[in-house]
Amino acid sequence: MPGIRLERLEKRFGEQTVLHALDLVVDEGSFTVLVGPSGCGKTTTLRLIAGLETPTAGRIHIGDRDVTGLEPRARNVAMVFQNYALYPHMTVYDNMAFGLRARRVPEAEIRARIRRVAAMLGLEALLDRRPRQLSGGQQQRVAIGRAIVREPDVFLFDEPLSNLDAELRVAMRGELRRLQRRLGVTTLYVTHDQEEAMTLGDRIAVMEGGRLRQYGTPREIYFRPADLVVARFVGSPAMNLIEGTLGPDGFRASDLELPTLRGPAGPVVLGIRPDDIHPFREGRGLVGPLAARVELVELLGPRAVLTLRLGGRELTAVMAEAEVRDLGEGAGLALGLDPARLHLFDARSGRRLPDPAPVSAAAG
């Protein structure tokens, strides 16, 4: 299936700009999400990928097509939208049916096209129903079912999956990852939501503001975000982040001294994610021990997610329950840090600095 390339795309409503000279390629069969924060540009740029609007500036290519100039309906691209969008006074069969009889697609091919697909999503029963009839998740793959039955070049989906209960989205995003494979369209997926970008996408665009922040592969978005956006966006809880300064002595901070995490002098911003602070052990390899205090723990099954004071400054942890379990709040606690997951960032710029070298640390 064919990939789609997006050059310097630009999209201005009046004086306000929403995307920003976006570069993006998207390779062929590949399963792409696009993430950010509300009103970062990620469904304007799916919007404009779709036809649904015209770009203010630059060029989108599905496969060798420049797509730029054209109608929706000549792009072959299948949209599925947030709200299903479907005809409340169709069945469902007349549902999936509707652009195919658009096009002119004869009726037996449309009727074998529809019972493969019903089949697929587990539909059959229900093609004589209309949408009232149906529960959330049903509509969301008769919706799914009329993309598909297109046998569309791209498919587009804005946070289909939004308006379902906890239990039936975490479903559902298993279901359209293996149908994303068994049918190897080349796939590009809207949402807000940074666990369902990371377990969906086989890569991953985080938008902010309008530009595109990082371009990669789930294990790279979290391991080596890019700048502070990134660090800040993905990863739940959030990354643990507090400003000091590096140079020769080490990295300082009002109430933390790493004093052998050693490089080019300037303020920085030190990144360590929950998941990288552990009870210090000897012999672990770990940086430490730092003095903390319990102010708080959740327990999580287990895990444990706790709420740590560190000198003067709030720590959010996350432990095996069975390290954590005879601590109360107000107890204290040796920390170590992961030294091989620390992370760097220039306080000015934002951007991420070289990987920090293993060190062993004091507090301050």
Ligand code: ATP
Second form
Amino acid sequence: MPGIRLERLEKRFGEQTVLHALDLVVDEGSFTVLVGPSGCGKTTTLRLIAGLETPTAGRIHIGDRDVTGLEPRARNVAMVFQNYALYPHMTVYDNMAFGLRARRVPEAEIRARIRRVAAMLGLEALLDRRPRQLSGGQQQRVAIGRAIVREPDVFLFDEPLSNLDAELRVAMRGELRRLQRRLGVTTLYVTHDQEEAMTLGDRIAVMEGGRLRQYGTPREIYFRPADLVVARFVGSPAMNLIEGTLGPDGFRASDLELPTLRGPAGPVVLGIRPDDIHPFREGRGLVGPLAARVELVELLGPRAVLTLRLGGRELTAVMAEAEVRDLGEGAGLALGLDPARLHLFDARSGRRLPDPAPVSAAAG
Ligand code: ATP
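Next up, the form predicted together with the ligand. The previous block was the form predicted on its own.
To see the whole picture, the full complex is given below, headed by that same chain.
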């Protein structure tokens, strides 16, 4: 299965540049997710690959073919849209057959392909229905089936699950993942939902303002965000960010000192994921203790989200329910930070700095 290679891809609409010289390689057979806030250029990227938009500059390769100048139908790409885009007057069968008939695939072959894909997606009993006689989830499945029967080189998904309710979305997510593994077709999937990106992607491309901010595995994106944009965008609850300075005495903010943190001197932003804040215990190598006060405890079953006050600032922490069982709102709590999981960013450029290796002495 061919991969996709975008080379200095640029798109302008009038005065506005919505893609800035985007370089991206989507590996053969991979499930790659393009994620970023609304308006960052995700859909435009997909439409350029599909041939529904013309780039202002740059090249698009699918496998070893340069498809930049090719008509959409010559690219052998199948796109699945958020709104399904099914033909309302056609049956499910005819919706799935439509693209194949346009390509003059023999009817017997069409029938065989539709049967196979309908079985794969549990659509056998629905083939004679029209879209309005289907639930949203079933319509989405037909739209996916229509893409699969075309046996494309590449699948492009544009927020295909956003119109489904939460439960169905999670179920379809898993189904889509398994389906893609089974078919092995190179897939580029657009979403603005970072959780969806984390659970679906072999690799995730985080975009912002028409630029690629980071391209990596879900682990790399989560545990080593390349800059503040990615750090803020990925993770829920969001990473705690504390502005301060690094110097010979460690990290200092207006009301927080972590003398054991080391790194290049200058203004920095310290990033702490809510999961990496713990009740302080001696002997566990935690940075601390830091005296905080509990403002709010929100229980999510086995885990709790805590809103904490540390000096003049608010921190969000996520802890095991058992650890916070006896903590009422207003209670004091000594915090410890996992030193291996702290993030430092250059306050000016927003770029990630080398990990803030703490010296072994306990924090003051
Ligand atoms: P969303 O998640 O909201 O769909 P997106 O990341 O997919 O956002 P795009 O749809 O690619 O973003 O849009 C990127 C930018 O390009 C936006 O500012 C949008 O207004 C602009 N844009 C998109 N299509 C056109 C067009 N045909 N003409 C002019 N501007 C456009």
